[in-house]
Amino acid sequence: MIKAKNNSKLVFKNARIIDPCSGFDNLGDLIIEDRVIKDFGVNLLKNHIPDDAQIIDCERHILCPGFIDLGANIGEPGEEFKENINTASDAALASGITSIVCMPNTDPVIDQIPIIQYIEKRAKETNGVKIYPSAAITKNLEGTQLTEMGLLLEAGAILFSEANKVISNTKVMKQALTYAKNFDATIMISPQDPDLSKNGVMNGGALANRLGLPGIPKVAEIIQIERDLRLLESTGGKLHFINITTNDAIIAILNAKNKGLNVTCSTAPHYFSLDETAVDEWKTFAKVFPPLREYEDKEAIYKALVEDKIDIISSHHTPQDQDSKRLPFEQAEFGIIGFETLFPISLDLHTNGKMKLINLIDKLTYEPAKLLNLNTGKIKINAPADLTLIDINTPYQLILENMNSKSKNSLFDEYNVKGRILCTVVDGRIVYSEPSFEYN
C-alpha cells in the first residue's frame, strides 16, 4: 500500500469518469482540493493545471465515486482475532471502497452511546475508510426490548439492524418501524423466518438431503419479507432488505415498490455468482448465512440486478478465522469476507450480463448513499473526494493469501477477474494504491 504525498491539490486528468448520480460519464479530469473535488469535466487542464498539484494520469481508466458498503462486519469489539478496525480498513481500500457501514452484532452489542464512540474514535485513529455504525433495533439483539433509536442515531448510528437475526415478535417489529419512522431513520434486515431457519446450516432441498445436512428453505425468506412488508404498510418508514437470495423475495419487493412503500433491498456477489453445489463435499468456506440457493435462484437474482429491480450490492463481509471455519459443516460458522472480491466479481454483470457500466457502478455508490443520506457515492463540485480508479480491462487473478483483511475464507481464490482496483481516495488523500500504478 502506498499513502500519497501530504497534498492538498490532486489532479486526475485523462480519466473516464463515471457519476452515475449525474450520469456524467466521459473522458475528462478532474481536481481535488482542500479534501473535496473542486472541478471535473472534458479538457478541463488544456488551458490551466494548478499549481503545486500531484498529477495522476489515469491512462483512460475508469474514475468513480468511492464504493459504499452497507453491511460489513468488521470484527472489533469483541473479535479483533478474526478482523479488526485496523485490518478492515486496509482491506477495504484495497477494494476501492471508501465507507463502509458495520453490522451491530459485536461484542458487547452496538445498543449503547459508548461503543459508537469507540468505533468513531478507532475509525479516526485508523484516518483510512470511513465507518458508519448500524445500531442494533433490540437491547442485545434479543427481538424483545427497543434500543433508544433517538439518542443512538444522535451519537451516530445510521441505521438499525438486527445483522443476521429478525424479530420474531411480530408487535416488537411494528413498533421498531413506527418508533424509527419518527426519526425518518432506516430499518434494515437480513430475512430469514428464525422457526424455519434454525438450526439450518444450508439451502433446504435435494442436495442437503443427499449429504444428510439440515436445511434452510427457501419459504423462510419470503414468509419473513411478506410480514414485513405488511407492517411497513401499516406504519409507513423506510425499511431495507439486505441479502436477498430467491426469486420469490424479488417478486414480493417489486409489489411492494408498485404499491407506494419505501423499501429497498440489495444482495451479496457470491448469491448471484454461485448456487449451493459449492457446498459439495461439505465444504464449510460455502457456509454463509442466508445459503446459497439452487442454481435458478442464483440466475433469478443475476438478472435482476441487470433489470434493475435490485436496488443495491453489498459484500456480506463475514471474516472468520480457520478455527471457525475448519471444522464439520454443522459446527462451523457462517460466512465468507467480501471486500476485495466485491468490484470484480459484480464486473460480470457488466462483462457478461451486459448491464452498463454506470448502472453497475450505480448500486455500489449512489444507490447505498441515497439509502443513508450520504453527501458521498456521487462526483460533484464540493462533495467530498472519495473516489476510486479502476482498470477493467486486464485480467489478474484473485490470490486469497494476497488479500488485505485477516480472515481468509473465501471461495474465490484464484479465479480469474477483471477489475483490479489501482488506487482509492478518501477525502483527496490516496489511502490506497496498488503495486504495479505508478504515479508522480
The other form holds:
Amino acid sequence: MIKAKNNSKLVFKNARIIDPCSGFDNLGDLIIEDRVIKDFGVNLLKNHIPDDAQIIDCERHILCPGFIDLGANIGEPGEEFKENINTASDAALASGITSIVCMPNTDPVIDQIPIIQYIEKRAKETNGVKIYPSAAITKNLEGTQLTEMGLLLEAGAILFSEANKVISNTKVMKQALTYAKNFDATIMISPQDPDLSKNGVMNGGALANRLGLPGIPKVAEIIQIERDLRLLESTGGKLHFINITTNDAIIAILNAKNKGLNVTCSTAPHYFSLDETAVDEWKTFAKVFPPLREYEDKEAIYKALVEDKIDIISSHHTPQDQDSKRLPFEQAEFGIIGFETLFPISLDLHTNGKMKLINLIDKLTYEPAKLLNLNTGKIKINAPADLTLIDINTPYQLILENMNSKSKNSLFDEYNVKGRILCTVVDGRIVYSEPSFEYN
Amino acid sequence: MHALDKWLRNNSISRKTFSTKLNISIATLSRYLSGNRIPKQEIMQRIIYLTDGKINPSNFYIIKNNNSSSSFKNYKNDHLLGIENLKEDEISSLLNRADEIIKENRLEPKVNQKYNGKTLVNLFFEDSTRTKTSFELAAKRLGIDVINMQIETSSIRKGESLLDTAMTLNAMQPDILVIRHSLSGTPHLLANKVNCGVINAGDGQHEHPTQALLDALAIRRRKKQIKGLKIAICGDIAHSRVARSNIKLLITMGAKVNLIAPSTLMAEGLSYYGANTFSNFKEGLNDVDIVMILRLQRERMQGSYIPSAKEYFKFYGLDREKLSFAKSDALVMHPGPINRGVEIDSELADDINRTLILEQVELGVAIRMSVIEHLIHNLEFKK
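Since we've got the form predicted on its own here, give me the form predicted together with the partner chain too.
All chains and molecules follow, beginning with the one already shown.
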C-alpha cells in the first residue's frame, strides 16, 4: 500500500495521461495539490520537482479521470446482506471508479429527503467513492404520483429513475418529463415494456422455449423506447436510457438524436460480451434485467460502442447473495456484479474492437460527467483530483473470490483479461492501490 | 464382468474349484455368472458363506437384467432429467426394457423382490394424480419402498426451502428421487446437489420425459416402429412440457412431427428440432399416423391466448370430421386428464379402436419401472 508523505501534495510522473474532455493523450506528469489537479503536461518535472510531494512513478501506465458509474446497486438501505456502502466503495475504488450513481429501488425507496440524507451520511462515513443518489420519479416506484423533484434535487439527488421499472401510465410519464424540465433534471429509464416483460426471466425466443422459461421478447425494449421518445419530442427535457441491449434501440435513439432530442443511452459490459447462451442450463448468474440477448444483438451493441452510437458504459452493478441466486431460475433474483469487471471487460473494445482508447475512456468518464453535470471526469487544472492509473498491457485473471464486492455473482470468473487498476485517487487522496504495484 | 467373477479372480480361485465347493457343475456356475440363472436359496447361502458376504443376491439379480435385455448398456446416466441430449439407442434401451417388463408382468406375480431395500421418494411440488401413482406403482412392483412427499404449495412459495428439503431427503439416502416442480430446471438443480438418481416427473414448461417415453412405447407397440411415422402434436404447444419432450424424442427416433396450434399457443424456435408448424388443423393432420392431443390449461381458455373454449373446440378440438384428414388408421393419443369437448370430442375419446388413452396409462407403469431399473443399475455399477 502507498502511504502518503503529505496528504495534500502528490505527483504522478511518467504517465500516459489520457483526458477525453480535452483530447489530451501524451506521456507526461501530473501534480495534485489541495485535493485538485494543480498542473499536468509533458516534461512538467524537467526543471522543478516539488520536494515535499509524494512522487509516484507511473511507468508509462495510463492515468485518466476516475470512472463515473451510472445506476449501481449498493445494497443500502435495506439489502445490507448483499452489499453495503463500505464493500461497494472498496469494490468501486478497486475498479478505478471514483463516482457512482446509486439506484432508487432500495428499501425504503429513495423517494424522500431523509433517505437521500441517510445515503450521503453513510457515504461521508465511508469516505471512499463519491456516491450520488438518484431518486425515484414516482412515489414508492408505483408509477402514479410524482416525487418532490425540486426538493429532492436540493437535498442532493442527481437524477430521477424508476430503477428497473418504467412508468407504464403514459400520462404520468409525460408529466414526469415535463415537470423535470423545470429543474433541468435528467430522467433515466431502463426501457422494457412492462406487459411484454411481465414474468419473463430471460430473452424470449428459441432458447427460452427449449429451457421452458418465460421470455422477455426483444420488441419489449424498442416499444418502450419509441413511446418515451415520442413523449420527449412533445415535452422536451433530458432523457437517458440505461441498459440498452438491442440493435433496434440503438437505431431509434440515433434517429431521435438526429432530430435534436436531448437523449442519451448507455449499456453494460455483459450486454456486449455475453449473449443468452450464457444461461446454459438454468445458470442463475446469467439472469439479468434486461436479459442477455442473442448473438446478433450482442455484436450490434459492441459495434455501436466502437462507432460511438452509445454514449456511456455503466456497470449495472447488482449484487445478489447466494440465497437469492441458488434457486430455480424463475425464482432467482436478477443481477450481476459489475464494478470489478467494468474496465477489464470493456477494454476488449480497444484491444479487439479497434476502438481508440481515449474514446473508450470517454464513455466511462467525461460522457457520464456531462450527463450528470459533474465537475469531474476530466483532467483539468483546478478540477477535483479524481483519477485512476491503469495497466492495459499485463494479462491477468479475474478471480471471483478476490473481488471486493460482498456478493460474488459474476459470470466473468477466471476470465483472462487486461486492464488492471493500479491506483485510484479521490479528491487528491490515494484510496486504493494494487498490492503488487511498486512505485518510487 | 460379474461381481463373483471379479471376486474369484481377486482371490485366485478358479471357477472349477468354486463350483466343486458349491457342489454344482461348472456349467451351472457359468449360467449364474452370465445371468441366465439365479442360484437357489441353499446355493446362494453357500456363496454368501464362501465369499464372506462379499457376494450377495443383489449381484445376481442386477446382472440378470443386464443380460436378458442387453439394453442397460446403452443408458449410462444416473438421472433422467429430459429427453434432450438422449441418443436413439439410449431411448431404445429404456423402451426395450419396458417391453420386457410388460411381458413379465403378465407371467409373474405383480410384486417381486428384485430391489428390496431400495427407496424411492416421490417429491411432488405440483398436484398430480396419475404420474405420482404411476411412479409409486412402478416402484412397488419392483419391491422398492416408496415415500410420498406432497409439498404444500404455500410453503414452497418462499423457494428457499427447496434445496433444504432436497438436502434433508438426500441425507436419508434414498436411491431414486422423483421430482415434479412448476419451475423449469428444478430437477437439474437438485441433481447437482444429491447423491441419488433423479427422475424428472415434469418441470415447468420444460420437459416431462417419462410421458414422452410412454407415448413412444404406445406408438411403437401399435405401429411396430417410430421411424418413418408422421405424427401430429396439437394444442397448447407453447406451455406444454409434454410437447417439448415428445418433439425431441419422436424426431430423435426418426419420425416426422407436425405441430398444430393457434399461433398464440405456438412456441417460437421449436422448428430447431426439425418440426413443421401449422395453424390450420386440417393441413397439419394431412396424412398423419398418430394424432397427439395436448391438454389445454383452463386458465388459457379465456383471455389473450384464445377467446373461449367454444372457439377453440371449433377450430382446434379433435372430432371425427377433422380426424378424417389423417390416415384412415390414424390413432389418437392424449396425456390426460381430458377436457372433454374442449380439445377432444367426448365420444371420440371413448372409442377404444381409435384412441390409445387408457393404454398410455397402463404403459406408464412399465416405462417408469424400466427407468427406475436403469438408474439403480447405473448407480450400483458406479459403486
